[in-house]
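What follows is one chain in structure tokens, specifically the form predicted on its own.
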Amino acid sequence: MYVRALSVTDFRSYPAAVIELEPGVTALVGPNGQGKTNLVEAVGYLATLGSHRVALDAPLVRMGADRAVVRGKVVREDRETLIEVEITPGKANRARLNGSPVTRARDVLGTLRTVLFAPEDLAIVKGDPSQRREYLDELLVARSPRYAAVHSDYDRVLKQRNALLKTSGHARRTGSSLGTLDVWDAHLATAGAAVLAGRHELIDALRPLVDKAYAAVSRGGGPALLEYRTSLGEDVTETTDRELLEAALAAALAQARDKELERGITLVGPHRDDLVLSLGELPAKGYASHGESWSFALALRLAAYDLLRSDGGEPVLILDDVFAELDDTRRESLAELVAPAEQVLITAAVAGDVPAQLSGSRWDIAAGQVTRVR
């Protein structure tokens, strides 16, 4: 799988830009602030309908424009597919495949698969649990696009239940029925069980790949371990049985109800869980050095790449300003590991940041102008 062409209209800093791509390595080189990351961000958006830099879509639309459009021609097994996504802040995005509208934008998920390395990845190791949950859920959707609907259902139910909890204090004082809360509990247990089953299955597949990748990046370090820490108890930490998970979540909700009514928020469920990353017996967060943390972050992305590739259809690798962050040993290790990929897109402030093993096509980016060098 590779992207043959990318075009953007009113995306980030670009009124318009077109770039032709090919298999192998392509480097986008230019000083910071010139727009090189905007282009790989656009590629990532076609794959995930999200940005690795911002949570909301509004910053993706150029100042003064009403909407942005991103188009990409994706080649997979000699078949070319045109993906088009129209981003309109405050409204539902619209998408097309080969010129035909799809019912929902998320119907394009799976057409292009990417694995993106970026300086922000360090937050997966050092940041809040939400960063690690996001890593899991994005990879889950990349493997099985149907999980986009599963997560959407869970988020919708969680929002409705939290809204009900916020008004529950009055209901308790007046003796009003809280029967509606029982209904939302059942919905949350069903949707949450689906999310948990997917996460547990994913972590089981990732464990050996992460440990292997960490050893390769760090030249023999590790072991790198993954443990899912749930709010439901140890008995269901690794099970993928949805009935067991649904029953456990329903029981946890019942047990936590008094506290939830007091605080007005849902206290148990997948949105409260964490993926614990450890090096040997010590958690990486708070104990790993800066270099070890970088190695773990890279290992998580390399494991995602290996997992997606094993599912069929090699994903596009995107390395956004990563090499400038790494010491020589990790830079060389990463370059060796990604060089065989079908397509690698790299951004760098200077050409010297791109390792010699990754020589290939090059585009220079300056003041919003994209120029092919070789």
Second form
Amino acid sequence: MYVRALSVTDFRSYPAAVIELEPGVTALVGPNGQGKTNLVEAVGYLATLGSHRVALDAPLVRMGADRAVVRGKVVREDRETLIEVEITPGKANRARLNGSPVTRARDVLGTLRTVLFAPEDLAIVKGDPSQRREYLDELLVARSPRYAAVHSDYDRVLKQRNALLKTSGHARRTGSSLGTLDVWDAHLATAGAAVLAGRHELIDALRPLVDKAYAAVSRGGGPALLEYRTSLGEDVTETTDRELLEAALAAALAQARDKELERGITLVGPHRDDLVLSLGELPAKGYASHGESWSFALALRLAAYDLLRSDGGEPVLILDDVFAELDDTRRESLAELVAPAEQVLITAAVAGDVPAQLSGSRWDIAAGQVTRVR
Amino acid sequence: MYEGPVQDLIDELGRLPGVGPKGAQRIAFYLLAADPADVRRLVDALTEVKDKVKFCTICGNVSEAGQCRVCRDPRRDLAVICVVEEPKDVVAIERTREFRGRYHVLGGAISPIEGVGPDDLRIRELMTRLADGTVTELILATDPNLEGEATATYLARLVKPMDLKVTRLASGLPVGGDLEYADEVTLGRAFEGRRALEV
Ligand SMILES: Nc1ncnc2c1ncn2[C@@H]1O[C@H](COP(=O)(O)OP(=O)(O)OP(=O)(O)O)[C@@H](O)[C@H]1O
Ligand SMILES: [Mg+2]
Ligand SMILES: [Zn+2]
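In place of the form predicted on its own, output the structure of the form predicted in complex with its partner chain.
To see the whole picture, the full complex is given below, headed by that same chain.
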């Protein structure tokens, strides 16, 4: 698939901008702070309803405006779909597909698929477990949009359960709300099992792809290994059997209950787990060199791209400022690997940062003006 | 900030559910400019609702008399109770004309975030209604969201020792909808929640 046109209104620095795109490589070039990332961020938003830079929507709306609108025309197997999303901070997004409003904005998920590479990706390797969980969960949603609901269900149960645990001192005395804790445990176990089954299946599919991509990026390095570390104990780290996972999670909650009542917070479940990345015997975090860490981060994104492509519906690749971060070898490997993709959007501060293999159309971005130069 | 009565009105409107500060201002200025007769009717409706409308002593539904229309109707089946969250759910189910039993309105759903526990709902009243053995079936029709599900689970566990038939409304695909047009998330859930067809 590819994005044929993007238009934004009051998004980030842009009062309004329109850009026509083609399959193949498109480079957005211009000095720092001119609005290159803002544009690819908008493309990513249409695919994920989130930004790769910020967790909340407020910074996406142009300072002084009430709401932002992002529109994109997506072509997939000769069929064109218009996605429109209106972002109003603090409120639910509104969205339309081909002009018809959808019930919930998340109904547009799955129409456009993207894989976005950014300097921030290094944090997947070097950062805390939440970064790696986010990598997994985003990819789950990209592969099957139903996981957006699975995750929001889990988050909601978790919030409710934590709220109950916080008032547990009182509940312990009256004995009444503790009866509802059992109910929340059951719901947390069900929702958590769905998340875990999804993650386990995903990791299984990713393993060979990550190792292959790592070898390609680093020219023969590796092996790059993935291992899920759960709070539920060893024997359920791989299974995708939901009933088994639900039982394990329920048992873990029962075991942790005293400690949880004391601390007032849920201590077991997928929100506490980690995806351990290792190079051979050594964990990547804390051990891998800067270059190796970059190779791992790239390998994770490339594997995501491979996986989505093999599911059908080739995703759009977005490379935000990554070439400038890489040494010559990794830069060349990455360029080779992404060159055949159906559409690649690249941002770079100087044209020289875009590898020669990736020549295509080029837009210059300066002071919010978007001009096609090639 | 506006002067006296205008600001008072904005403040009062702003306390209503679903009305933010901006909305409160819009409504206030709409009312200021509106025809006095229209405003009079609104005031009368508000006064009347507070004076006349009570809650049914049996089921908790809104009612003009001590007992609501459903509870007063001798043709309704006393053996079945349908548990709902709000009076508006009674209206929705009555519209389907499918249900011939009586209701029990809880007045909400369990939600620790909002500080709502079982004791804040009309659960004790429900247990009292179930005590004499007249009721043999309980339909749990709380909302198909997390809080509604949790409330249903809680009630199902609570009445388990009572030897009642307990059922939950099926949720998933909207009835009368085309499979083709169901959104992916709903469809996905419907698949997950699928049941064996007994023949
Ligand atoms: N909500 C907003 N309202 C107005 N301006 C904004 C908003 N958010 C970001 N900006 C401006 O957008 C600019 C950043 O744009 P962007 O991140 O696209 O830069 P860039 O061209 O990618 O630069 P670099 O080469 O440094 O990555 C900044 O100057 C910032 O002040
Ligand atoms: Mg940038
Ligand atoms: Zn009644």
